[in-house]
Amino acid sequence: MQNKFLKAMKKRYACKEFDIEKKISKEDFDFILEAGRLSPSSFGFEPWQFLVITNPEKKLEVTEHSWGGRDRAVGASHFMVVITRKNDMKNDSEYLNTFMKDVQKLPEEVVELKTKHFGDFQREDFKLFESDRALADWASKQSYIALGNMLTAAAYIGINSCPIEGFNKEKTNKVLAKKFGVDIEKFDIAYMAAFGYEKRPQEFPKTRRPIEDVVKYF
């Protein structure tokens, strides 16, 4: 398994022409989707939203300001938007009070404990209150979690992905906004994602620094 595992890794690239004519599966897809939902989050509040697009007009329009995404958005079998919680995330948002008793069934001292701790790791620890773009950004950054999961399991049953941060972020926000009906005052643009099969097999070998220039023991 471990060996299943790591050459999937070593296999997986950063793929800029996908064949337009393969698809890829309801099953696997939703295998890809599901190492994002089960995916770790700080305080485990899950930040992120999917936006998954396989209609081409529509992929379109969500790449029309993107310098990266294009290309990879048309070839794709599906393409994915993912956005990000952004002052739902303060400490005391009834959006966090309602999920910690809906989802994570918390009872209400707990929720009223975990509201103050962090708060209290938002203020002092990560001055995530200075401003809303610290607030946001962490938000992000925790998305960038679940995107390595979904990058990983998409290679692990061989099929292929690019992630995308070529895009203007607020242009492309208002036309999630206008387009895809985004509250872009709760939710902000983290990346884009494609998914496919290639059109032809990578030709370079992996590069990667040498484990030594990685990892250091104390």
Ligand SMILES: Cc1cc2nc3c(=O)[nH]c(=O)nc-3n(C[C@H](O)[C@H](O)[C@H](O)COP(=O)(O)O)c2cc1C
Contents of the next structure:
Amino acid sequence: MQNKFLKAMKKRYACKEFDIEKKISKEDFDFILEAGRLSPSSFGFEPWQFLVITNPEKKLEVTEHSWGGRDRAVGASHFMVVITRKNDMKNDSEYLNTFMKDVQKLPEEVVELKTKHFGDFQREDFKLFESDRALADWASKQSYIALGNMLTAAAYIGINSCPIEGFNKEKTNKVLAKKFGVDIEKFDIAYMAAFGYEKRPQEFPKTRRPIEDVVKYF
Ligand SMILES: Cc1cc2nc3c(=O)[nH]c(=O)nc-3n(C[C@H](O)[C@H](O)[C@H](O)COP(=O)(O)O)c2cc1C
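Okay, that's the form predicted alone, but what's the structure of the form predicted in complex with this ligand?
The next block holds the full complex; its first chain is the one shown before.
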């Protein structure tokens, strides 16, 4: 089991060109999505939404301002854009209040305590109320855990992928609002990710720092 997991980690790479003829089955893509959905997030508030794009025209629209994603999107079987909540992630928002009750199934008194504790954390510990940007970036950070899990899950079942930050955020948010019905008052784009099958095997060996440089024991 450990072997299979590490083998997938070693095999995964940022695929630059996908085979446009090969499509991921629904069962396999559902598996990848489940790895994202089950990912952890701070206080369990899941600030993400996954937009999955398979329509060729829509893939071009969403990558209009993406220098690092356009070519990947064209060949990818499934192209994903992950957006994250902004001010809704403030401790006392209506959204989080409903989330705690309906999704987390917390009783009223626990919701009250959690709202306060979460507020202290946001204000004092992480200084998230210093700017709208700080809060939005913190929410976006959570969604990268889902990204890592989805990339690894894909590799585990032999599917190639590429994470993408090579795009203009402001312009892409505008496209998302105009052509994908995203409420950009509430959401901000975090990243894109392409999933599919490689057109040709990876040419370059994986490079990483040695473990002694990465880890310090105390
Ligand atoms: C957050 C993030 C953003 C990235 N953005 C792009 C991108 O826009 N285009 C691209 O081709 N690769 C992108 N990459 C891939 C990285 O260049 C790649 O993961 C890194 O060089 C390590 O190589 P490996 O993933 O093949 O092991 C991105 C990776 C991450 C984690």
